[in-house]
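Consider the single chain below, provided in structure tokens and representing the form predicted alone.
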Amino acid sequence: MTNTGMQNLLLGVTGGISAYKSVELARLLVVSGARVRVVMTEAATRFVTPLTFQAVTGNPVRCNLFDEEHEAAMGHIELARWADQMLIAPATANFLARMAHGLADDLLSTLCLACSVPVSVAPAMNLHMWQHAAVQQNLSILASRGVNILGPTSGEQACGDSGPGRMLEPVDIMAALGSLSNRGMFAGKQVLITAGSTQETIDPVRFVGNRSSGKMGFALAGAFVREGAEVVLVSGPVVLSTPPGVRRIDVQTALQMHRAVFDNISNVDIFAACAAVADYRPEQPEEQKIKKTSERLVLGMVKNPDILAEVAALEDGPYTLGFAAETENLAENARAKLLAKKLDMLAANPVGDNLGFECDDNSLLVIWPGGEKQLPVQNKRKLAQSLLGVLGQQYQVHVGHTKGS
């Protein structure tokens, strides 16, 4: 079994029938070289006994927040400090909801708040529960906070239904954890990403901006980290948590983003321009608030630098991935942008009909010289992972050509 690279892993087990799989998962983790401690919810003990996990891991199992022996020394905080990684498998719909809303009414949910290490969850539930809007919204909340969602997969379920909601098999969870431990397709690569919008100052209280939420760029940053890359994220103003393992630089204007990008572009292997950078900025921002004294206000606007085009024009520069949000003629406009800026790849998405800006879901038409691939509508976190699958293949082709030239 491949070593997961995690020395101390905290395994949370919640009350679902898939808890029996977690025994094998714990065994595989121990065999891989991880030190494993198990925390069970009260409901989980109805499916598998704590003694079973203790026998597999060689460590006592914790179930109760109000354990006088351990809590005299703030045992739950010590557990949180001990862990290098936290994995909850299975993660039931109920427990995902409690995580999403920050409840801390038992030991495991308290640890979710106390742990500052990467957290992964392996959902397991009936297909109708999995498809429920409340569950999907809770997952989106968790993903936005950097929680890694592992699965689920589709298949026969204990209730007799067949479909999505089945917990990943232990070996597949192990493979996913391995990719989270810098063993992914971009292991060791330096990646620079821009995300969000820019705000161009009109006066001290007003700005010109756009509706980009930054969700796609942040999802992409998290996906790159899960695939082993070292990521710097230059972000415009957003209301999002930084994905674990990402170094974030906050900016406001296009000129600030331009400066941050070129301050960090050295030795970058891949540059992903996901930000919706303002094309123009007010030529002369006012020092004082503009008063409403006339029927019309005319702003003189000047063009902002084209960050993506400048990076693409660098001699021996990085592999360039651009993004294009279009309201019409998606493929035609995207192909024109790819050629005009001499990019290696471009991901184009339609805007409108609950897709694109300020939405959790999107689709992408990914194009490159000589090919294209349509990625269907899905959650942006999953979409980012799908995009990396396409990017990984084309990047390897690019690297092969570069070495052969």
Ligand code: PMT
Contents of the next structure:
Amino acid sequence: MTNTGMQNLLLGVTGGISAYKSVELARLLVVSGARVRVVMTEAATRFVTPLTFQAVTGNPVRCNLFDEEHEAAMGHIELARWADQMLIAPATANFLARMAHGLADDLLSTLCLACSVPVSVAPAMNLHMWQHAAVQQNLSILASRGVNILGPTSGEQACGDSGPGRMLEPVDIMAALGSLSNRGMFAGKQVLITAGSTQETIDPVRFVGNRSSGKMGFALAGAFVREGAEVVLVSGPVVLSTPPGVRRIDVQTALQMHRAVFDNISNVDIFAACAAVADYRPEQPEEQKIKKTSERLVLGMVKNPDILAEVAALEDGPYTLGFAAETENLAENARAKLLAKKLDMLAANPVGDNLGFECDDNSLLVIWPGGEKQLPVQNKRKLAQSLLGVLGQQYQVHVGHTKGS
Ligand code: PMT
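Starting from the form predicted alone, produce the coordinates for the form predicted together with this ligand.
What follows is the whole complex; the chain from before opens it.
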């Protein structure tokens, strides 16, 4: 059983069919050693009774903000002070919207404002609701405030549809919470990652971009969280779910990515640049759609700032891991980039043969001053984990040198 390392966990249950799974979740939390108190919305009590959660957790369940007995002593503030961590599972689309907009019209939403502890949500809803722009915007707001979004996953739904929106299984929520707690190879480390492509505006409907899907960078972000790191992920436009526990910042252009990185670089221990950043951007994006009146179109391009090189040049900056995608002379080009950008480590991948951009698999030649290791072709998630193994060793050496110097 995963030990989440938590003591007092406030479990919020909102009104979705997966509320029944939260009974098992509460049981697993109790078994893992957490003290669990449950707060239910009125709608949640239509799916599962408070008595069920009371029996499982051994604590009375609260449902009402205007409970005369508890609120005589400001019970909701007492609950907020008691909690070390808050988890809302399931979190319905309605509840996420209320959280995102700071509403406090029942006990659980009030606690979301009164608690200053880490908050995680496990969304659960129909796939069309999940994909709705309003829901995604609310999630972005919550993620930008540091709320950990756990899941959802894809599969058969209670309504008969199949797709994303299913609440994570209780064991997976437990695993995600465990990785959010302070354990693992990078426990307590602050990690900043860039992922995906950038899109450089030509005119209101066109851009210069590349084929990066973000899969490698997102896999890396998930692997770092599982190893205990606090991760901020600056992502170009992608169609991927944010790994549980990751704070994600969405950007479109290289200049926006540059700004987001430097807004978040202070106190970062490791910077991993996995994004395929456009080297150049159109010098003068057109305000109106360009008409196809001439036979030739010449775009004037200017160089984008090199985000990774600038981070590597910072005094007392973080440990830097760069990536390189090469179509030829992989090792030679990779070493040249490592030296030119003054990096601590570089992971180079070949492009083509179903490797590198877009695909699910990749291989990496990992190099650092004085050494290298070839990581064979594998799924990007497994590869990210292997890369962290190499990085963990070299990072320890680096920290040892820094302390000794
Ligand atoms: O996203 P996927 O589809 O999963 O694909 C993953 C990937 C192939 C994009 C990824 O593994 C990868 O190799 N990323 C780096 C792509 C690349 O070729 O970068 P580069 O050689 O242009 O730049 C070298 C390094 O400098 C990279 O770490 C890059 O993030 C960084 N850089 C580059 C230019 C720039 N203006 N700013 C930067 O930070």
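Quick caveat: nothing in here was measured; it's all calculated off a predicted structure. Definition used throughout: the rigid core is the maximal C-alpha set that superposes within 1.5 Å between two forms. Numbering follows the first chain given and starts at 1.
- After superposing the rigid core, the C-alpha of K341 moves by less than 2 Å between these two forms.
- Core-superposed comparison between these two forms: the Cα of V377 travels less than 2 Å.
- Once the cores line up, the CA of V171 ends up 2 angstroms or more apart between these two forms.
- Aligning the rigid core leaves the CA of R145 displaced by 20.5 Å between these two forms.
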